[in-house]
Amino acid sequence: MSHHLFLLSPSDTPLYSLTHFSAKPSQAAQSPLSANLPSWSTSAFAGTLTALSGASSVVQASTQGGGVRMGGGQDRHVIQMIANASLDVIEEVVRRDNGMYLKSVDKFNEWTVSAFVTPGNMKFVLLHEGKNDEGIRLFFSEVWELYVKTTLNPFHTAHSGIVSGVFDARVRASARKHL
């Protein structure tokens, strides 16, 4: 199962991103977009259909009898598209609710988008496949604490990309612990 974290500035500029694969096995699923279509009609678009559906990958048989890997739900551009598309929904939820942890704000096929918005309007967006509200809340709290410690560094420029190896290692450790 994979998790994709994005830290966005108040102007929606990406400052940090992380892709974490948990030890839990993901379920192999057929692409729901192509499930009801004949196989000949989906062969040319297998990678696109699989990427849009969020399935982990698909192997298509070739004429030599081997398998050819086509696209996959882990494609970075599809993950970024889903995260960017959910930003408007996050803004609407922020206007309604006063809490920082917004839980699940959007869903795209099997991808669920959870969000955490700080008082300074920093957005932490997490794309995930499973349901783990308490673990995600704890993960967001730890990432927020790490972010605050990073911004307190006098050598860090506000709203600039985070390139600290220590920050990255601690976020990864928190992801292993809670996700």
Second form
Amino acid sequence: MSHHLFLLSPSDTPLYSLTHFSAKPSQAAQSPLSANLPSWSTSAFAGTLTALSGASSVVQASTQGGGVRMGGGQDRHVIQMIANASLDVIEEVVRRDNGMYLKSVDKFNEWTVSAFVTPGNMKFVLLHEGKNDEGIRLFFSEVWELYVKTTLNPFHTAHSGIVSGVFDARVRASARKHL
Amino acid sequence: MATSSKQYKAIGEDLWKGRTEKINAELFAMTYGALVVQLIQDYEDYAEVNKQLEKMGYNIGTRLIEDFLARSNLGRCADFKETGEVIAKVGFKSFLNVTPTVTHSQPPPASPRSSTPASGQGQQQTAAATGSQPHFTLTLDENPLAEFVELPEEAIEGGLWFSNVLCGVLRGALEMVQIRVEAQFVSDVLRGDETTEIRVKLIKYLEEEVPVGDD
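Given the form predicted on its own above, what does the protein look like in the form predicted together with its partner chain?
And the full complex, kicking off with our chain again.
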């Protein structure tokens, strides 16, 4: 089961992204669609493409080069499309909800999008399959702490991409622990 | 007055607790960090930034020593070793609330080299060989100036000593009590080393002089 994390600045610039492959067994399959996939296609891309067949040529053209990768590899463009699409939903939920952790705000085939909005209006977007609310909430809290520490580094320019190796290593460790 | 190391610790502890104004550590670290980053942007040369930090420290040190001596009421140190102890246990403790460990290194007392006038020049040249000049090394376990700091690659390659202001402070303060020293960073955890160490080397004891610029 894989997870995609995106950290976005208030102006929706991606500051950091991470793909994490979880060793934990995936939770009960949410979408019957994945069960209907032909056995040769193990990637979510294939499932998404099936659903999108006949959809806009933009998506297909951009995903042509990707192909089907074994072992759970997903096409980057689809992932990013899903993440971007969820931003609108996140904005809506933020207006309604007061807390930081927004749980799952959007679903797309078998991908669920969970979001976390910090007081500084940074959005953390996580794409994942299956259900793992508690683990994801703890993960988001840890990422938030790590993010705050990185921002305190005088060499970090606010709202620029996060290049710190320490941050990267710690986020990965946290992902391994909670996801 | 032979004050033992334990007594110095007690004095330092006492000064920190009772007689100093405190400031939020994060604010302090962020201010210093912003200062260093601004210097880097202005000078664009890490060696120059090091020099400027040291100069700033020197100016701070010349004033700091008055404050320190007024608060602590300590008398003259018997030798350079004691100077090192006082700096670490009382000075650093009362200003930064950290107590670096001091490692002394002194020339052997019966060294023929240091007493022969003919080899006076040789001694100056071999000053780098630590056997001839007394020095002590301060090892800082924690550095309040460098909380949350991560140096970018170019800074490490460029040779930046982030906390170089401390070296300047030591040099400035000691010069006001008639001791000329050279203080340098030897290693820094920000640069990936194991420890943060400052080496303070005695150059000479100064005679009473008219300070430069005062007429």
